[in-house]
Structures are given as structure tokens and as C-alpha cells.
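Only one chain is included here, represented as C-alpha cells and corresponding to the form predicted alone.
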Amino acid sequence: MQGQQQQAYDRGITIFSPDGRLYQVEYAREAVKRGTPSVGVRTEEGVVLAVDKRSRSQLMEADSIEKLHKVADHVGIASAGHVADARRLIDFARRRAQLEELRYEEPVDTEVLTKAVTDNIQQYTQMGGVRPFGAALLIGGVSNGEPRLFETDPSGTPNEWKAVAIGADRSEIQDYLEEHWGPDLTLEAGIELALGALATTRDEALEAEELAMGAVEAETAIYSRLGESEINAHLEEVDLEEDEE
């Protein structure tokens, strides 16, 4: 009999269990933690987007792999989980952009497009015949002259961090980031750090085809995305600090 009531709060979206768990939300928290791991990192000058793209066949063309996205002049997403999950709330979050930006006739702020984005979100945890998001988001951006970094969660939760991972390793890519992240980084170090804590879980080198790098500078409120040449450069810094040490 407690099997088939656990049965039923599995298959119910819209049912809490005894002890307050929806449990799809959780699963779909299991789903970000099955995808190659993103991390961003917020510093002075601007916002960092870094993302783990390894393609499971190396027939795969790496380019179609696509887990960071320009959602606004000033704003970057990276993403971790299911990636057509992850490419919904990015064309949401590129619709609600420039619809505040025609109404208002200014950039939208960035916290205000995260709570949009989570809104649509916990839609999804509490209607019948949905399923919640199995995607987690990472948003960069700057407002007002300020970097603002974002992570969403399936619950529909937004959360300000300094510097976050998403996706596998999270554990063991955050403990690098709270060791290392200062607030005096400037946005190459950022840069470095994200590579550096990407690097944590890999037994091999990082290569920089394998990766995705994006950056909006304070100065500017430009997203950009890093070419491989300027990625390989600073992944032979990380490389040197670390024979260093």
C-alpha cells in the first residue's frame, strides 16, 4: 500500500507528499546533474559564462552542441541538462528581452529577465499534463553598470552568486570556486578560474574546442563570445599556474 502512495506522488506533478517533496521537480534536479557542468563567475569588470561541450561521439561536430547563447546585448545564458529543455527558456528569455525593451525603451535588467524566466518556470511544477524543466540556467549580464550573475533551479528559484557550477562535478567544481573567487579578480582572472574549475574534474587536459566561453565587460555591457585562439591562450596560464604550484 505505501508503494502504490509512493507511486502516485511520483506520477503527480501537482501532489505533495507527506513530507512536502515534489518529487518530478527533483528528478528533474537529477537531470541538470547527468549534463556537462557550466560555471560563471562574477568579478568587477564583467561577468564570465564558461561551459563543458564534449560531444559523446567524435564524429559529432562540436559547433552543434550548443549550451551558451546571446540572449541580449548584455546578457549570456549558459545551460546544464536537457539542452532542447534549456533552448525553450532561452527563446523565452530572448522574447521577454525585447518585449521590455520595446515597452520601456531600455535594456532589460537582468534580475528582472531572471524572475521572468523562473515565473515561467514554476508554471510548470504546479499544472497537470506538464513536466517540470530538466535544465538549469546560468545568467550573466550587467545592469546599471553592475555584473549580476544568476543561477535558475527546476523549482523555478532564482539565485545571486558570485561564482556557481551547474551540472555534473557541481560539488567538487563549487568547493574550487569558494577557494579561489576574490573580489578583487579582474574579468581575465575570472576567466582563468572558470577554466580552472572546469579543469578540476577532468583527468585529461582541457581542449579548447571542447569548451564555450563568454563574457560581458562592466565597461561595455557587451556579451562577447572568446574565440578558440583567445581560449587556448588562457588555458596555457591556468596550465602554468598550476606547474607553478
The other form holds:
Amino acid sequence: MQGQQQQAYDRGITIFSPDGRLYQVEYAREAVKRGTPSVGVRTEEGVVLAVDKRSRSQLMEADSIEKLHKVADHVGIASAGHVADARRLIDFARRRAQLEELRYEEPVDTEVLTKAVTDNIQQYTQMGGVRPFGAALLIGGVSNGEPRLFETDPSGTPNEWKAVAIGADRSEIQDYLEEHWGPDLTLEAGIELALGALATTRDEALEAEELAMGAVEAETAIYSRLGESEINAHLEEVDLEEDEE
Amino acid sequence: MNISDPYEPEIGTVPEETAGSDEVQSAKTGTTSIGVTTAETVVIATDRRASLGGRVVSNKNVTKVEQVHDRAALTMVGSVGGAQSFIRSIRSEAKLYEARRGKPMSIDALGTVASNFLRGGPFFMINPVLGGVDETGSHVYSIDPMGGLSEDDYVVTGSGMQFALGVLEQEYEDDLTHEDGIEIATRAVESATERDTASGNGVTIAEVTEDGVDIHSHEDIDDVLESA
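Got the form predicted alone; any chance of the form predicted together with the partner chain too?
Expanding to the full complex; the earlier chain stays at the top.
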């Protein structure tokens, strides 16, 4: 009997269990952990997003793995977890960003955009007949000259970070970030910190084609992707530092 | 998602049909608006006057051309309010397209979006010039208030049209340099300014090149002609 009752909170719509847990949301968080990691680093000079997009087969076109997305001129988003779920949230964010520009003719504030996205995610934890999003996002943007980095999770909670990881091996990568992040990082150092963080959980060396990186510079407030050669140049720097240590 | 309806913006809606009635005395640009293609660029030139009911100059410092895309600009001709909201909608569509696909909209596609919006419901009475540069070259279009989209080497809309066309008919040639493009577009605005009561108060130039859009205004037209 007890077992059956327990199961009732475990299926269908998200409802509280007697001890106050939302199992579906917790399962969605597990789904995020099954995806390859993504890392965000905030520096005074800008926000860096880096994603690990290893594929199971060499025959897969690496460009078709979407984990890093441009959302507006000044905002990029990295995702982890279900790509299909993340895509819905990304498109929501893109539309919301343009809606804000139409309404106010101002670039959407990173925090405002994040909270619009998390409010949307939250609805999927409280309505009937739906399931939560199995994806977490890192939203990096520059608003009023200030770099901001937010995380969203499947419960719809927005958190702001100086540096953060989502996806597989999150806690190990987070430990690395906590050890190495400092308030005086340059953007270049932020890029290398993100690469070093992603490298912690890998046995073999990182390859540029298995990564995607983007950054929003504080000065220009423009999001741009790093090219493969740029990533390679930074990877060499990271390797050198590790050799010194 | 309302992407299935190409006659409406994906974000926002078109205005009510009754809203653009001529009985309301709203600001009109009158205007001379010119788009000229050169060998590798586009030059757009407009005057700077807004008028009310054709009798009052309501503003002498209007920028009637705005960037709507990394490499395209659109002029305001007709109702100022209609043109401003039209520009915001086109700009949002272009940004959404670029964010989603990772590449900018072609100028032809941008023209089609603009044409569809006007056809789908009146964005008030406007008659803009669209000009831009993409991988297929430089393009200018005139767009009529019902959505008619016409590409040409050079186009003019607005109340000063005849005077400006007279100049361009004489001066335009294929493969103009960018500087010559600025000069003839400015001289066309100058002629219209002299003879059309709804055009005047200087010139605004939008230079559209591979590097982007540069918009600058001049109260004295001679400033541009002397430096060109």
C-alpha cells in the first residue's frame, strides 16, 4: 500500500509528495546531469560560455550538435540536458528579447530575460498534463556595460553566478572553478578558466572541434562565437599552464 | 508560434485598419527619399523635414532613415508613426532570423517581409525605400503602401520624387563609386528641397557597405557636396 501511494507522486503531473518533494522536477534535474557539461565564467571584461559537445560517432556532423545559441545581439545561452527541450526555451528567449525591443526599443536586460525564461519553466512544474523541461541553461549577457551570468534549472529557479557548470560532472567542474576563479580575471583568462574547467573531467586532451565557445564583451555588448583556431590557441595556453604546474 | 502567417510580424501585430484615417492630422514626412546602388555599396539619402497637413513644418530635424539589419536601412515616408512602428517590426524580424539561423537575412528576403507586412494590413500609409548589401550585391527597392516591392538601380519615393528623379535620370550610371553615389543622391535631395514644399532642412545620408550602416545628418547640404 505504501509503495503504491509513493508511486502516485511519481507519475503524471507534478504534485508534492508528503515530504514536500516534487519528484518530476528532481528527475528532470537528473536528465540535465546526463548531458555533457557546459560552463559559464563571468569576468570584468565580459562573460564566457563554453560547451562540451562530444558526439558518439565521428560520422556525426559536429556543427549539428547545438548547445551554444545566440539569443540577441548581447546575449548568448549555453544549454545542458535535453537539446530538444532546450531549443524550446532558446526560442522563447529569442522571441522575448525581440518583444522587449519592439516594446521599449531597448536591448533586454539579462536579468529580465532570465526571469522571463524561468517563469516560463516554472509553469511546467505546476500545470496538469505537462512535464518539466529536462534542460538547464546558462544565460550570459551584458546589460548597461555590466557582464551578467545566470543559471536556470528545471524548477524555474534563476540563480546568478560568477562562474558555474551545468550537466555531467557538475560538482567536480564547480570545485575547479571555485579554486581558480578570481575577481580580476581578464576575458582571455576567463576563456582559459572555462577550458581548464571542462578539461578536468576528461581523460584525453580537449579538442577544439568537440567544443563550442562564445563570449559577450563588456565594452561592445556584442555576443560572438570563438572560431576553431581561436579555441586552439587558448587550448595551447591552457596546456602550457598545466605543464608548469 | 505565428510563423505560419507571413503577412503578420511574428512578434506583435499590425495596426487596426481604421487607425490610419486621413482625417486625423498626424505628422507626415512629405519627404524625398532616395536609394542608389553603387558598384559595391548602397547610398540612401533623405531630407529632414516633417510637416502637418502640408502647411506647417512640424519638425526640422527628423532622421528619416534607420538601420533595420546589419547591412540594410529603410526610409520613413508617409505617416511618421506608421513608419516608426514598421521599422521596429522589420528590425525585430531580421534579428530573430539572424539569431535563429546564424546568418543574416538576404536583402531580397527582407524586402519580402516588408512587402508582406504592408500587404497583410495597413501599417498606416507608408511608402519607404529599402536598401542593403548582401553576398549577391547591392540592392534598393521602393515599397508602395499596398506592399508592391520593386527593385531598381536607383529608386525615389515621397512628395519630392519628380525633382529627385530628374537629377538621377541625368546623373546615374552603372558601377558608380561610393563617393559618386553619395554626391548624386545628395544633389537629388537638394533639387527636391528647392522645389517641393514638404521637403527640406538638410540631408541625412545612410551609407550601407559590407562593414555595416553609417547614418549621418547635415543641416547644410553643401557640407556633403564639398566633401564628396
